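Taking the form predicted on its own, here's one chain by itself in structure tokens.
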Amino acid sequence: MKPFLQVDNLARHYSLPARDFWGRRERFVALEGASFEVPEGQILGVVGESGSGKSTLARLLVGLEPPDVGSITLGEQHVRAGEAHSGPLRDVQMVFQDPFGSLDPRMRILDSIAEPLDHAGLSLSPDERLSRVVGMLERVGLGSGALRRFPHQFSGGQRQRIAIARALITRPRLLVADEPVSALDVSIAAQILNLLLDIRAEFGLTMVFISHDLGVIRYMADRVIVMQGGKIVEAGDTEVLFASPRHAYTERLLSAMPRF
């Protein structure tokens, strides 16, 4: 099956605060040498501790920070490092873990949800941005009861429908979900997780999910990365790497695998 998604070679270096009277820096490495495929419509599961790569990784996809290295390639569209006309990639999503602090707590829903069809530059009339808008309220759980409300109003689990909701309501094909639902209670996540499973067949989205919770991600996923140190030490269908894992990182991590 051909790729939708495919990085390769991705690296991603910062710059530490000089250590002495000489300023020199040292280079700090959140990621190096990620190489993976993501086939249309696949789930694809990236796991790992904390200060693995994995949040990096995210940033890259969606464009809030360039790769220093490697390139990446969605569809028929390319963002290469150092070319002068890489940019950001179209019909790429974020859903962030804390759904409060990805909202503007002063915009009514309406407007947080409908601000991305504003920065799209689509020619809607005011009825057809309220009709989009409401379609996708209703679409994840909520009603139009929600329009005129602010973020602080709603619940956690609200709060991560309305980020969902806000992602998605520009169509894109691939939606990068960066642990969200680490913040929430087991039952409330368990309906998250549904609701994210439903949109991607609904939508035929592509997505690249991201948590330390290896339940989590054998629930989702299609297949699995996992990152150690800002690489990627082990990858494979999901069922084949929970059953067998190859990486001594891996079994660590299974073996404290909480049950999901």
Second form
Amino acid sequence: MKPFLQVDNLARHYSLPARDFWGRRERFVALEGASFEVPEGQILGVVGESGSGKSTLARLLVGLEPPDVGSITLGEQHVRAGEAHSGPLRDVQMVFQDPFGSLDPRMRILDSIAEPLDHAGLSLSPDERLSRVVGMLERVGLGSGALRRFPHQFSGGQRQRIAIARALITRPRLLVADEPVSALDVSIAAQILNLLLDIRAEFGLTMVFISHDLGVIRYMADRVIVMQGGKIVEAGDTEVLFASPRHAYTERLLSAMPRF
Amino acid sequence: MIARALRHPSFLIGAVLSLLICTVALASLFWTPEDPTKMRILMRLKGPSAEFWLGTDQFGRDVASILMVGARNALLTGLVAVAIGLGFGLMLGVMAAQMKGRWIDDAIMRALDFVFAFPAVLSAILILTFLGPGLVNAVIAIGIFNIPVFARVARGATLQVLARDFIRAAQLARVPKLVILRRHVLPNIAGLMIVQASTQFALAILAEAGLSYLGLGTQPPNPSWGRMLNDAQTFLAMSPRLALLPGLAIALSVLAFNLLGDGLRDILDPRLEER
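One more: the block was the form predicted on its own; return the form predicted in complex with the partner chain.
Below is the entire complex, every chain and molecule, led by the chain shown above.
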């Protein structure tokens, strides 16, 4: 079967600010030689410490930034390095780490969630728009009482639910979740993880799930890639990788994992 | 937010004083106790009385009426100077933030630094020697020197907003750039800009008074607090009241708008709202 998401030899560099006026700008390699594929409906876990290139990978996958090398194939869409960057990809959405920064504090929940709908070229009637938002709010476990309120009136977990509702409102086929629960309490985090799993089953969503928490990755992912210093150092099915890690770094990560 | 405003002492004092000054200025459009330009040689330098509430000046003009009309000038100066500064400053600042890392950001900000490097009143004098003295030119000069102030605040605030994830989310939702600016950036920097506007308003009143004192602002016979001060200098020993009253008016309005700005800063602080 042809994979839904295919990533080939992806790389991204950033040039660091010059030390002085005549100083040369040095390059920082954030991601290098990343290749993997994800079949439709599966969850790919991406694990690694901070600075390992996880978030860079996320920004490239959703099309917020163009790759410097390599290509991304998503269903019928191709993104290749060197071609004109066409902006964010269709059918892709993202859930961010910090639920306090991912919702505009000055915008009502209704408008925040409806924003992707408003710019999807659907020309919905106000009633249709409202009913879609209410439906999605209920799906993520919040009532329609939330519509007219502002983000500061919600807890972190509730905000993350709102962010998930916004991400799903246009029915994307790929959801990139960048550390979606690392800012939440453990019990709240578990609820959000289960919500994501339910939604995956219901919508047949393909997911790239990024985390530094191996426990969370093991719970969520079908396959895992392990990243270090901008490179993928190991990849495999979740259970196989957790049972018999081959790379020294994966072993170190696993041995540092708390056991309950 | 309204409840917090009512409990904030400096906001309340500032708001009441500014409202008072605005009311006086508006009232002067329709009514003053006397004609502010009418001279009465026999009534020169008289103290306060039932007929002339705050006394008369060296030409026998009614000081209360001159002060009222002067308030109009002061407020108009503040309003227009802030409008010029805010309009151009906001545009340039947001544009620079949007273009951060490219040469245009540096070009805008260094050009504004150049303007900012000169003391405001000094450069206003320079501009007025070219354009000629007068209230309109003075206001334009003050407005120009407000542009870098607003631009810097706008750029910094915009950069902070652009760094937040809800901007990424909007980009993913394919919201066009200009719509992101209007719907996400502007509402989130509006508070800071309003606070800055009230501070600059106070400074503009002070600058206009300064320029008029030097004879470069409002021209006679139009009343101006700054020129009243200058006129009063000669009679300082004879009737200090003539200098005290416009001085008090200037100090009070500057204080009022500064207190208002301080209060607004606290009330509009989004960090307080998040909790």
